[in-house]
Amino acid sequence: MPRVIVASRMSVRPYTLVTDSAALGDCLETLRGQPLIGLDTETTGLDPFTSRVRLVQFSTPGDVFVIDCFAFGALEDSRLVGLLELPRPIKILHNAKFDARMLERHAGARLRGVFDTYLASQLVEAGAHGQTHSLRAVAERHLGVAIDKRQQLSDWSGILSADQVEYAAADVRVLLPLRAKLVEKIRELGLINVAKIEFDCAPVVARMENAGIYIDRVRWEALCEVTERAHAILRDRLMEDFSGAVQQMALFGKAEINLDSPTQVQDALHRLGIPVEGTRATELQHFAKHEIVARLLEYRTVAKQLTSYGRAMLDHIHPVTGRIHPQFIQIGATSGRFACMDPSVQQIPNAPEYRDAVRAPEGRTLVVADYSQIELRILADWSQDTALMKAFQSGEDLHRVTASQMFNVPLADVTKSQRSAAKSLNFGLMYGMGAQGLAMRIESSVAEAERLVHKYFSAYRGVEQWLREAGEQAVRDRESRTRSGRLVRYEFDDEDRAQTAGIARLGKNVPIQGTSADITKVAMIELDAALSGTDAQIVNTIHDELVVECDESIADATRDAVERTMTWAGQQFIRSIPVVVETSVSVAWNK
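For the form predicted on its own, what structure does this chain take on its own?
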């Protein structure tokens, strides 16, 4: 079938509908000569394993090409795959992860050279409240263009209408001018470095989602049975505990109380003489010395495990792949950290019984790697605190070193509880934890906690100064930056002391947490490239941890590559102290 030129009713430029191999060759010749091209796809659904790619659309400053993949084998054409895998021309997409997943699954293409207008919008808005980042919203905000999305959910599997093809052309047509506006903002805000990290990371995240994670169904079901029994036992015991505190009684003398009702639980606790101010975990912790409160907290934990990580987790096992394919949100927090959903594997409890059920299939293994105390190393590098840097450079256990200084005892005599208190301070102060928070964590008086905080800052004066200045700067400038230049803006009422204090706490932590996110993403980009050509694949990430699945025969080589690459990535951001990556090889997700 010859190439068809269709005049657009909604724009001044036509588009080319490509329906055969010869027309595809003409299209690709035009595209290869461009520095920048727009790229989009239309698919029959959202799931790469059950849906198909119907259209692939490209745009240049003068042309729009709409390739009908049902008309001929466009996705099997090596010329098209080759273009997608070239670092140039730069391919401009909106939410590149989705298109990258589809193109990898159906064309085998490892997309390179990406500019993602969705991620760019998130970066330039820098956490502004109320802003959405759909193509329609971003185009309207930056170009004043209203995009008609009525055809978005139409049937893309049958005969295409003129309106559908025009809709596909309009979406890709807007990408070049949109990039131009966003590039202006990126340069103006000093976001070039972080934008490159995010854009390069998007195809890596797509491959990670496509790879998926294997869960042993038998082990998971056995775990659910144990948890369900524990839940039932705790529930029955609590009903007995509360039976004397409620007026209405059920048959056999058991209490009629809804354990999931904050009002009923608080009222019952008051009747038992326990004056809780609320039933949130933080409020109940103050009364955990009471056996019934401790049991209630345990019940809540088990109930949450059943709700979030019970049998429903097995519903996420894909019928085509036999694996779960979580959705990783690349900028899940303004600091740049990932979030995860459907399901949130980041929140799977860090307990052996859970991690043992998340594993590699037979014949394969997992390389689990994480950065050792990466946020504290970032703090040491930024603050240039002599004592903290010395502790890291010596290779000693930092928490023991800190405890030795706080409690004035030799390193060899530090007790487990002293180390625990030091660990709470080392991590907690970055999150703005005060004496009250420390007292609750280590079960001491507030006065004792205040003394320990004072001792800590006496030992690490450079840390105290950096944290104070970072908090003051966040309040003064209403923004913070990570080492890559990632911008986080703050909106608050400076007359409100509680809001101001909250921003000061964020100002201490966001630059550190965000730099940790930068490091992890750079590590993912470099590791994905290093593993290319092998059967090893990144399958999971949780903050400063990466999980790689590979064949057992290449486990040692993969482990070496992971450790080497992650160390290199950390050294790009932390320059004055060592970066340590801890790795393990196991059939299960255990360290």
Second form
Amino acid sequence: MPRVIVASRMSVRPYTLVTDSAALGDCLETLRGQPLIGLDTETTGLDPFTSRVRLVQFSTPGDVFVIDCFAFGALEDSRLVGLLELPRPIKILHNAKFDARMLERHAGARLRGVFDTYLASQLVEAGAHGQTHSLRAVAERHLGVAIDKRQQLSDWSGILSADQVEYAAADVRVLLPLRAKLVEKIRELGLINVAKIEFDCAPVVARMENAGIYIDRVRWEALCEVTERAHAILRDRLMEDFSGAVQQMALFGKAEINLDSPTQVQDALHRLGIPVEGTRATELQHFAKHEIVARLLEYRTVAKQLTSYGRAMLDHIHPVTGRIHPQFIQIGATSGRFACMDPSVQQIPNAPEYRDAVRAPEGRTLVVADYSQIELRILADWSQDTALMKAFQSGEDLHRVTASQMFNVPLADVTKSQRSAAKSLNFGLMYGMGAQGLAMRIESSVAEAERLVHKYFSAYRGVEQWLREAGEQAVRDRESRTRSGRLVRYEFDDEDRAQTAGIARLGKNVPIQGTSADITKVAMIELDAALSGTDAQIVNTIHDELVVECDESIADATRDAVERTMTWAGQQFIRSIPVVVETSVSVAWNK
DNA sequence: GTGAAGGGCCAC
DNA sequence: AAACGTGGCCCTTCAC
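Next up, the form predicted in complex with the DNA. The previous block was the form predicted on its own.
Below, the chain from earlier opens the complete complex, with every other chain and molecule after it.
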């Protein structure tokens, strides 16, 4: 053992272990004069509410400082907090969200001036398959150096081994050269704007995760109980309905049917003479005249509610905060959209009974704000289609206007089914939907769907042209860009027509979906800054919607700030038509 | 037992 | 045969 320590001591450059206030002063003196510093932390666990910060490490081109927060009150030192909160020097971190959560929780610091090598790697790789973005992988890819991560999850709460401190020093040392390589790529690929957005967003996401979202346990449990009863009743009745089929199946050794098994359900339906092809809801709907199929559809809905949105949600309530702290993945989709997990609070059913249970605690309130038709506005702005722009400038109901233009009828004479067809086209065409897809969706013949698509594009020539060119360009250049310059690269075999068609669809959708993500991220950054110094806090982001929680006494001011910053962010990317943000103030997540 | 794949379904 | 984009969660099935 001693041998290993000696050997590794000799093989690495020195570092300074900071264990008192005077040494911290010297360390901060050195750091303040730097334009760029590496920053990392070692913590006793991964959860900011139950773990402590043991080490804070800084690097400069010539020095590494390892601050032992257990040796003295480093995290209470206002000089350290001041350095973290100033925009300069720039702090280089790998996955800044993690350290920002810890530093906010334990030092009360609002981290600013971030360069995040994790996010930078994701931007530079632009969605390439099979690339991971761990510090180890990124350092190996760009610097050709191997990093030993064996100590990462070691016990950081006791007496530090030389190995541990050296690991901590090595980790932070690599960040400066790594940034240099990544900056080069960011410049080459024209990603400076989007990188700035992502880096500034990371501390905002950290605060959002730390804040968490409140769920009313009693309301949620009541919802679960209702669902459980309905589930039991439907299950029993379906078992009776299926008994004939099950008896047949029993001849083959199967005495029961699992209603949650699509294969078993299909088999049983076949035995009852119902020739379903798969058991998806859209397929079952065609056979809903059979009582058993109708009941199965009901069962599916309830089963989904019970499993995905049942008591499991309550297991996520944190014992320390009493709130849910989901994980937001900042570049969750290659388009730049967020993803969310453990639990995903982006996919809670949009039904009043569920949204009522997601609320503000006593004395507080929610401001809920979403962009009105943001993706279609992006399409209108990008394509400069005269008719679509005019439709938005009129301020009328968009789908109704579309129907009026498609079918050449006055606005007031648009029928329900005309509006519905227009709506399907407005949304579907952005995803690269064809006539066949439309026919499926609106349950018409393909010929009828073709006629509708033709009518749509006759009204919106500019949209047709933009979509076609966006698809062609994606296939030709093997990449797409959003308005912020975010890059998405495509790997495909251009001999494969199905793959090529898929890339063309992405080429239409990625710039639109991704620009929407750009806008939401800029809005979050601006809003977080506007709300600093108040008790208002962003608690959820759902693609084109933000949820803010604040004391009810500042609800109006908060709503104004939300509306102003979101509108402003939208206008940074959409210049030729209005950006509309709809806000509401409510104690629950209902609009 | 564990993990991957696929079906199904929730969100925008 | 494929058929509108981006995700995550839960279940069953099947291979190891």
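Rigid core (definition): largest C-alpha set, two forms, superposition within 1.5 Å. Residue numbers count along the first chain shown, from 1. What you see is a predicted model; the values in this text were computed from it and never measured.
Asks: Comparing between these two forms on the rigid core, is the C-alpha shift at Phe287 2 Å or larger?
Replies: Comparing forms between these two forms, the Phe287 CA shifts at least 2 Å.
Asks: Just checking, between these two forms and with the core aligned, does Glu240 shift 2 Å or more at the CA?
Replies: Passes the 2 Å threshold, so yes.
Asks: Give me the smaller rigid part's rotation between these two forms, in whole degrees, relative to the larger part.
Replies: Smaller part versus larger part, rotation angle: 13 degrees.
Asks: If you line up the core, how far does the Cα of Val409 move between these two forms, in Å?
Replies: Displacement of the alpha carbon, after core fit: 2.4 Å.
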